[in-house]
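Coming up is one lone chain in structure tokens, specifically the form predicted on its own.
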Amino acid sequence: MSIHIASEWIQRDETIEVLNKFDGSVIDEVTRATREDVDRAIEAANDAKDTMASMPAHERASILRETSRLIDERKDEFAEVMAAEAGKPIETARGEVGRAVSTFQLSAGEAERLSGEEIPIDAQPGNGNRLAFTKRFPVGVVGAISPFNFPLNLVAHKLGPAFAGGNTVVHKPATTTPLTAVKLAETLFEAGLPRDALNLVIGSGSTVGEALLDSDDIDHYSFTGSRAIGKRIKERSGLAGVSLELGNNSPAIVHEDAPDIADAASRIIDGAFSYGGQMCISTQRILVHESRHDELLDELVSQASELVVGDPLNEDTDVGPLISEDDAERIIEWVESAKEDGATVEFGGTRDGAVVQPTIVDGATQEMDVVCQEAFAPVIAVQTYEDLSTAIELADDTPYGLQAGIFTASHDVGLTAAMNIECGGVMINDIPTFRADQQPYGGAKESGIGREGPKYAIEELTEERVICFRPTSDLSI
């Protein structure tokens, strides 16, 4: 497959192999971009800025709605590609396609609603009969860097609002999952997007990523990935804008008054093990009141034992492979280390290649890697607490702050948690893994800067301009 630069698909001999994450076979090859390719892509995106900025809102909305329709029409094709290159269970992949359909629809609506406001400038003495209002303008070129775990919907969250706001984009997808990005680019062009408005460059962070950061001609960087790379982008971005979503080790509190332990366990199992825990808001840390510990642990083990682990293309599979065998090896080392430090493995704790058995670690402590680091794997670490203040303190004792959850029958308990855990979102009577695509989504502390969700992202990808009009004659009648 090709990269796309300056309205052309480019194919060369130097390629990157894309592997099936379950059996290791080669699915396809994609052209490896050079630094020169990135420079040309940025130049092409800058050349196309005026075209996109002057495109009427209804045309931008129409392109995004047609993109949504075409993705829905090809949902099985997209899902099968993701199941193979990302190792995502096919049913989970179909769910992601459905969300992307919605994300492009939401972005289309925001293109039509993008507006400024009148400023009551005459509320201040001396401003006479002036008229003032604001209008939003595109920032220009967006450098979009997307991760492997949601190769369609997280890209939709970057591209949809960018195009809705009248910007152009240089997109770098993860090298492990580029095929979905190529397919999406083809779909956007078929939907009517000007071909120079989206440039697709595929390659390593050391080559393509560094070339993007070296440029003075990118106006905003939108990145989802690790803290280390996010910090580097922030340090290198200069005066360009940044939107950074940098992960989490999401806590779920199960309080002593949780109304339904079986329901809480079911939600936790889904949030922890869906797509092998490879989500930024995967449920990882379980903080359970000591009076409900045994009941919850029994439910977690019982429900985890019912999960089907294996080939993501199998319709019955719940948990497929991790993105690489190295990641599988890493998480098993973390689990073994927790055991050495006194924790017990109540379920799982083994792997077969890149496939990790859903794992439940009990008796975890704050210093263990399975607690203090982002696992990005099908592992949950269970801790107990005596009172709510301790639970909140444990939940907040992390450099991360993306989302948290709490199960309780008390409005006061839920709101106390929501008011005191420093993070981007608190889900009451639900897991931290819940996300609606229209909600503001982003983190506090080292989990990132800015918010996704089309309504909120488009504000970050446009700039507000004040326009003030002073009449040269008396307007009174």
Ligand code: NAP
Second form
Amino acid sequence: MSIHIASEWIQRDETIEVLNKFDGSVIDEVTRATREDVDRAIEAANDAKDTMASMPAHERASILRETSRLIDERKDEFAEVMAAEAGKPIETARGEVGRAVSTFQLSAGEAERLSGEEIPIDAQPGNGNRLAFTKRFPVGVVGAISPFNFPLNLVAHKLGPAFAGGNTVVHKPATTTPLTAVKLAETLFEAGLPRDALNLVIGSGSTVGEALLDSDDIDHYSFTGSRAIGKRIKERSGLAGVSLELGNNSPAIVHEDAPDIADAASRIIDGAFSYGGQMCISTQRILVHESRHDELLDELVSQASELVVGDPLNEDTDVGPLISEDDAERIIEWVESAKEDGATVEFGGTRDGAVVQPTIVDGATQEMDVVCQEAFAPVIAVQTYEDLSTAIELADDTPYGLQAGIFTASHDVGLTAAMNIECGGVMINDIPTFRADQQPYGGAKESGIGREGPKYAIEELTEERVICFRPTSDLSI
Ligand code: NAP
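Output the form predicted together with the ligand next; the form predicted on its own has already been displayed.
Next comes the full complex, this chain leading.
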């Protein structure tokens, strides 16, 4: 597999092996980009700015619609690549492909709708009969840096709005999951994207990522990944714009009036264990009213015991491997440490290589790693509370603030949670893991800066310019 710079696919001997995350076999090799490659990619993206900025909205939209159609046509190929390189269960991978199909469609719609507004300039005395309006212009070159866990749809959330807004892109995917990015770039070119508008550089964060941050010629960094790297990007981005989509340790509150505990448990199991908990909004912290604790725990254990754990390419698998054995080792250490501090492991708590059993830790407390850190693994930590205000305080007692969920029969209880948990989104009668691709999506506190979702991302990736006419007559006839 090749990298793509200045309209050319480049293949060299210096490569990165891409592994099947379940059995460790080598699936493919990709050319490793050098620092010089990154500089050339940025230069090419700058050279292509005018081509994209002058492309009419209908052309940008039709490229994005065609991309959507082609992804749909190749849905099985995309899903299989993701299942192998990301260890994503095949059914979950198919779900991600379906979402990317709609993310590109939504982006096409935003290309067509992108507009400014009239400014009522005569509302201020002294402005005479001037007329003013705004028009949105592309920021220019977007440096897109993406994580391993959604190698297609999270990239679609960067590339779709960037091209919808008339920008060019240099994309660096995660080193562990670059194959989906190559396939997506091929698809975009086939759909008609000018070849110099997308440059794809593959290599580690410490070389390729840092080379992107060293540049003064990137106009906006669009990053999704960990809090630590997000902070580094913010520090190093100078006067360029930044959008940061970072982590979370998402809470789900199950209140005393939750209407259906079996349903709440089923949503929690889905939100916690889908893709082995490797989602930024995985359901991690369960805050359950003490009166419903036993009932919920029984349901969680019973439903967790039905999950099929193993090879992500097997149609029946619910939980596959983590992205690396190191991550599996880390999370088991956190679970062991919680046990030493008084928690009990009600289910799971073991691993086989990179595959971690779905794990339910009960009696967790705020200072345990499984609670206060982002687990990014198939682990839930259960805590009880007596009154709603304590539940909300516990949910909010974190530097993160991406999304939260609450199960309750009362509108007022749901709204109280929504008004008092500082985060990007609150799901009432659902898990924090729910996300619709058209919603504004992003974090409060240390979970990020800015919002994705094509309608919102395109605003971050374009700039308003005000255009003001001073008539030379009074315009009367
Ligand atoms: P990560 O380690 O932060 O990596 C993300 C990307 O940054 C990768 O492409 C990585 O490259 C690159 N990178 C690493 N060091 C860099 C540096 N010094 N300069 C520039 N780029 C650098 O995150 P991850 O492990 O792939 O993904 C998991 C994290 O992403 C979790 O914290 C999760 O919550 C977060 N996430 C957030 C959202 C959201 O929308 N809020 C969605 C998904 C995931 P390498 O692969 O080469 O290291």
